[in-house]
Amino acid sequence: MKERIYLDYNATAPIRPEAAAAVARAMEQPHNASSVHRFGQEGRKLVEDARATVAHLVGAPPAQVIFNSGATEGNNTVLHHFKGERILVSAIEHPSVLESVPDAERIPVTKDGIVDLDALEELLKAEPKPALVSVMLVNNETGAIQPIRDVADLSKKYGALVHCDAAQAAGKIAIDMSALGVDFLTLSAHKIGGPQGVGALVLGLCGITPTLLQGGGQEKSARAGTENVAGIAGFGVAAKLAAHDLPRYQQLEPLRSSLELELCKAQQDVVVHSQNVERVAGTSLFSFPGAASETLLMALDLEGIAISNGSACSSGTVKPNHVLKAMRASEDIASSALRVSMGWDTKERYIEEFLKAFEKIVKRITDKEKKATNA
């Protein structure tokens, strides 16, 4: 059987061994966090661990991380909190942070898709001044890095508190929340590695904590509901070892600059995106013009090849990038989007696979329009 390549890392990252071994280890028991008894106190300490090293993992102190389902979770909590007050957030976050607050006012981006800061500052100058600005620490789609540090200077000048999603930095950069200056931080653990369904709300040292669950006291009553001890586990084996494997990631850049050297090589007018902006080590956005990113991506899966065309929060549709758009790219480009992710299990071959897979789809396509315009 042909081995299938799985290149969509910011999808969801494969589950690491010693996380799903984690989580198979706590599920043998029945642990709920909450209850007095030995089994309950087994899985306390199970929780408390991994709190401490998600919380290494973003330079914060463990009592301020908060255990939920997920980024999404955590970014409707935190924008929830803030409804009915003036909200910034840029023009190319996820759809869990640009569908909970759809009146919220957009932060524009440059061309090379980094959020343009003198737009931010007079939006920020324009009363009534904003509560909360959300800006992610890396794009989910070009892998752009955001300069965070400097929205959160600019925001705090002007009194507004800072979102941050950090679903795709975690892992690939090294994160400390104290330096970057913002007060509300949000995770998942399966874009490191770690079971899907859980992940985390880090908070600053501004005092309000956003609570989007009541009818519980669990996580000192900020998310009510049984904590997902066997979740939780995996997320804290997962985060350990993405702290350790931060320089193991970096070694992934010059694969993606040979996967973009050799796409350019093959097809001239192939568009890498954000490349003269700083990216995360594993990720390529890159756009065919003339082929439909749907085309190709089913052409590619025939092949035992998984990629993306961007997010992957919609409902398994295909539509055009949003975060494109906002870069101000053509119909034609923002249509034609593809994108290859790569982490802890990406192998050189799975690039050449893909690279020889890919010419091949962009051959018999170019085929077959030269012969209906010679028809």
Ligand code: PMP
Given for the second form:
Amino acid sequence: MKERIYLDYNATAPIRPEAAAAVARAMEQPHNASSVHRFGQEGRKLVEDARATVAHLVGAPPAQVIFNSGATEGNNTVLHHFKGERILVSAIEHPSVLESVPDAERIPVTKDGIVDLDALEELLKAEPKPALVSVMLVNNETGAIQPIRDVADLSKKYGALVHCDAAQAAGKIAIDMSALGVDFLTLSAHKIGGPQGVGALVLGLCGITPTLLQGGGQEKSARAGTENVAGIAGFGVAAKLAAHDLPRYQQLEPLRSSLELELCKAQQDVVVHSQNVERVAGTSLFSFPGAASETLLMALDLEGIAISNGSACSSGTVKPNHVLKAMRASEDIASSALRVSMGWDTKERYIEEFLKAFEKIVKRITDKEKKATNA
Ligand code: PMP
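Same protein, different state: after the form predicted alone, show the form predicted together with this ligand.
Below, the chain from earlier opens the complete complex, with every other chain and molecule after it.
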């Protein structure tokens, strides 16, 4: 059987074997980390060890890490806390930010998909003063790295707190929460090779602990519900490996460059998004105007290659990609976008296989179109 190729790490990364082993091990025992008996104590140790490695990944003190079910929960937790006040969110945030506060004002981005700092300052100046600014560290579609330090400096100047969704940044770039100057940072384990359904909200030093779930004293009453000990243990192991593998992740850059070069050589009208700004090494979002991304995606899937036509959370709906819309891409460009995202286990030959399949499919589509026009 033909080898299946996975190039959709931004949707979810494969679980690292060491993380999977940690999950399996933890599940062998009944670990309620709040119980005082030996089983409980072992569970507590797994949780606290993981807290230390997750904290280390983002340069924060362990006591500031609150485990939860993932970045969707983390984002909702922070944004809900500020409901009723003025909130500014970048136009390219993940739906778990945009849809949890639909009335929030949108900070526009440049054509390259970078948050517009001048526009942000104008919004910050307006009265009443915003309570919170939410800008992601790395965009999940384009991979563009946002100027969070500048966002935080500006926001502080006008008295606003800052939330940063770092789900797509962890394991791809070094993160130092205090250097970034943010008050709330959200993470997801499955983007770094941990299990799905676990993540963390990391608090800065503003002294506010946004809380969504009540009804238990877990996580110092900041997040009620029996801890997902096995998931948290897997998250901890993945965080340790992700921190260790940061230099290795950067080695994806030449692979991405050759992918984009070959695409542009083969198809002259290919548009690579955010190509002129700093991006994480393993993400490429490009459009092939004239072909619907769904068609390309399905044809690639039949060839055994898994990529994405935008956020996995919104695929299945035929809504144009909100990130490309915010970048003022035309309808044609937005509806033909494909995302290749690589990670710790991506091999050079996967990209070669992708290019081969892509060229074959595009040729088939263009030949069909030619026949139709000649008919
Ligand atoms: N934020 C960003 C930027 C993401 O890419 C994702 C995952 N698609 C999320 C939040 C949601 O994370 P989770 O799956 O852990 O809820």
